[in-house]
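As a starting point, one isolated chain is supplied in structure tokens, in the form predicted on its own.
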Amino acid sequence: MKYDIIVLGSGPGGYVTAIRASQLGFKTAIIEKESLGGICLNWGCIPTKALLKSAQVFDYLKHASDYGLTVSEFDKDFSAVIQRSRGVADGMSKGIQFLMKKNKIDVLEGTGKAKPGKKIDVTDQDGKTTEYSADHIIIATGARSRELPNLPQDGKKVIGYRQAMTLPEQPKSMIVVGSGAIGVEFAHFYNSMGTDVTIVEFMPNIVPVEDEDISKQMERSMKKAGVKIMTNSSVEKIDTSGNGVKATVKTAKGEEILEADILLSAVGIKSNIENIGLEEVGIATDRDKILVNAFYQTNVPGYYAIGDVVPGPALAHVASAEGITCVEKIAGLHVDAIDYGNIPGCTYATPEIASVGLTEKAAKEKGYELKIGKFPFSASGKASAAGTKDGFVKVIFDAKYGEWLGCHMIGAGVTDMIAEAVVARKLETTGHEIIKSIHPHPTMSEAIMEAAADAYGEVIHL
């Protein structure tokens, strides 16, 4: 079988490259060996706001008399909240189907190795292989949970992502290992259901990609909340002989033991590129990274890669941007590399954290004179009726040109409203120019122009 462009894997990256090749005329196939829709769709992304949303619900119902309202009974089914995640996940990866018949596109079920030559084999469930050859072959494999030699997973007391969305039972206790944005998700998901969690971070912060202020007041927050934080320290060992776990715990005062029923790693992720030919076809990888140029060719014509299997942020939207780049310049259109300077990133913890652009930390480093603004939700009229006065707003410009750095925002809502910054960025927006857009009110977005007058001194609210 002949194509003209054939996707390795289905996650936010395969598909829509999938999709968008075909859009372009491309005869195209996607090879997926799980479901379609990949990690992202089935384990990740998509579950996971589906268990966050529940843990939403369990708070209001906790704290419906501070909006005035009486629920004498209320209790949650920890099966159930399980149960509706998946169907979420089922519901979307049938959505994917759908897109691949109404876009023409071959699904292809199995597990792909690439071969010289422009040809990969599929090997389906069965064990039966078949040969098939594209002009343009995109590796777009993912990742999955990182093992650390000193914290194996044995998917039952030490587990990973995968493992913490189907928990057959809910635990009493749970150790989360690491804070960045999986950390922290669920960290704040069984603290939400009644688990006693405590996080334990190598680095000085909690979520330590963030602007510090962001991280301080998340850990404000994940402490009120009743979560225990161990920041400046590590899990050096392990225990698993007894009914539950026993980590042994290095931090600035000397090691602790630490008990629970489970420990979560959630130490990052480690690409999916062993076993899929890269060595067989000489495609260059250095440091578990396919390596490509900015427009995701490998060091061998006919072989692009891209997604969590590139170096770059490992986040679902800019597998999805790669994936259309790539194609597009395949196709011969007119593109501009993507600028991995504007790329967001959020964690949908409560609260929400959203940022994009550099850190005041790093804008001092870079060496420009800095114009910073806040404004707290304390001071917004929206969050004060919603009951979500926690969080603020922070906006980093250039003084010198008015360029804007950064924006980074902690509180509720915040993921859907970080795109204004990004555009805002793309477009080389001032920060008077957002001074003098009108922002509707009563809304949470209003912070943002609030923040920006804030670093002019012109700021209202406050």
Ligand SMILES: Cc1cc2nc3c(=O)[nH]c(=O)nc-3n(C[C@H](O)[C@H](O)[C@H](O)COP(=O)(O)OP(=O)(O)OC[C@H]3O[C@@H](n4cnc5c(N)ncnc54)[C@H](O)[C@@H]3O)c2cc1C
Given for the second form:
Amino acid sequence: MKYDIIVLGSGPGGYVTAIRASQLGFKTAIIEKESLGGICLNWGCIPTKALLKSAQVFDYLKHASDYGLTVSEFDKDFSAVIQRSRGVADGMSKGIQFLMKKNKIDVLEGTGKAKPGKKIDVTDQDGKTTEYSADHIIIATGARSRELPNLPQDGKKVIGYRQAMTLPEQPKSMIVVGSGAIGVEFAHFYNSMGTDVTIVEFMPNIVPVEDEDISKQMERSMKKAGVKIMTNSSVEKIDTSGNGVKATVKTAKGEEILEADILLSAVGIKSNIENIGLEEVGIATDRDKILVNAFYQTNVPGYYAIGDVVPGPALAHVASAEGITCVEKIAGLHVDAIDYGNIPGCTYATPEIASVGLTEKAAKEKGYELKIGKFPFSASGKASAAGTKDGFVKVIFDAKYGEWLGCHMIGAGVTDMIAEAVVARKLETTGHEIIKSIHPHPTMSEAIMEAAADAYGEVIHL
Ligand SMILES: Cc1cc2nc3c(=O)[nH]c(=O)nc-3n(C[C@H](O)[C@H](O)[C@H](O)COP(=O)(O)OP(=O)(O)OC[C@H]3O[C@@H](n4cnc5c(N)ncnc54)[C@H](O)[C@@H]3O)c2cc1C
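Structure of the form predicted in complex with this ligand, given the form predicted on its own:
Next comes the full complex, this chain leading.
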């Protein structure tokens, strides 16, 4: 019952940590109360992308004639779409089971609760509690859908993301509150499937963390696709006593009442920090997050935390990177702290959004003198051939040294293109080096080279 490392929670933070720990020779166990793979594989990244793929195929069928094709009959089967998504998630979770076995990691099924003295209790489904101990306990319990006091989720008419990907029937209408990646992805999915969707966003722009040009383009694209968008607006109260949901929305012009079958609350996440023994062990928290140093050590020696339970962007790849950094440090390897300024963020709606680094506004606020380049996909041969001309690449360089400060993209497939900017920025690549790096033709990625060239007055295809 004694391990070198015990990881609490098996999301992309926990299971990746456990694998890396095992690779480094640590005797490792992982505790999970639900399904291996956590939110990302079971209720987040993966099942949503499966839903979005169905929406994309459906959209292609709707626009088949644009490609010279006649598809005389097609329809959607909402429950089959949901089933496919669940099947994909189950398959991924089974894959993690395989990886745990392959890496000789003990999976302890049950609810874990840390105790002082580097011990942890695991209570299984039958209520039986077993005590384990480890030299290092890594907390990776993740997060859940955040509930606002005026938007209590009943799981039926007012729902969070879990219900949004398992609805028994397709709603005719839906209000999506919040337009971060999760809200926008669901809004796009349901709109494509034929639901009448209205987004209500408190901030002046949708996808508010993105560069303003990206947000504006996304708003245009989503409106063109039929999504109604209310920015600078907030849902003040809801009434679920009738058939659907009546939402009172405060807008700049006064109050408006929206009615829909379902309201999806996508206003962020709440960390799972309750009942995991933090108080008993004396682990410090601040505003819903466990406090850690640059190598994920809490204030109590031997206890660490990574992923959505710690401050920083709540993203799967961040959770994984934090876990790897944490165990490599425990192993005594020379390891650099994570550069939180070089983390890519993606939204997988149509068009997709991908970005890394500073927005134009943030770069200006930091006092940089900028060289900005932009290349629209309407001028890209690949985009024209593919029929995906919506969107652009925007690059931001520091005028003085050529440092690549930010890359912001919106368009088809850009989520697969952003890694170029991440690697280049990690290697401290300058704008001119990007221009001189030959990109394959025809690809969407040429737009990055062209945008960089635009920043320096050397663009060819504009
Ligand atoms: C709808 C949606 C879409 C998303 N899409 C993306 C995306 O496309 N890309 C991206 O990067 N991120 C995405 N995310 C975010 C991503 O899912 C999270 O950032 C990521 O899962 C965090 O990983 P984690 O390991 O910290 O925690 P989680 O994945 O939340 O895993 C925590 C695990 O701990 C378990 N656990 C909690 N408490 C206990 C306990 N006491 N005992 C035992 N087990 C416990 C939970 O059951 C869970 O399995 C999405 C999130 C949502 C909700």
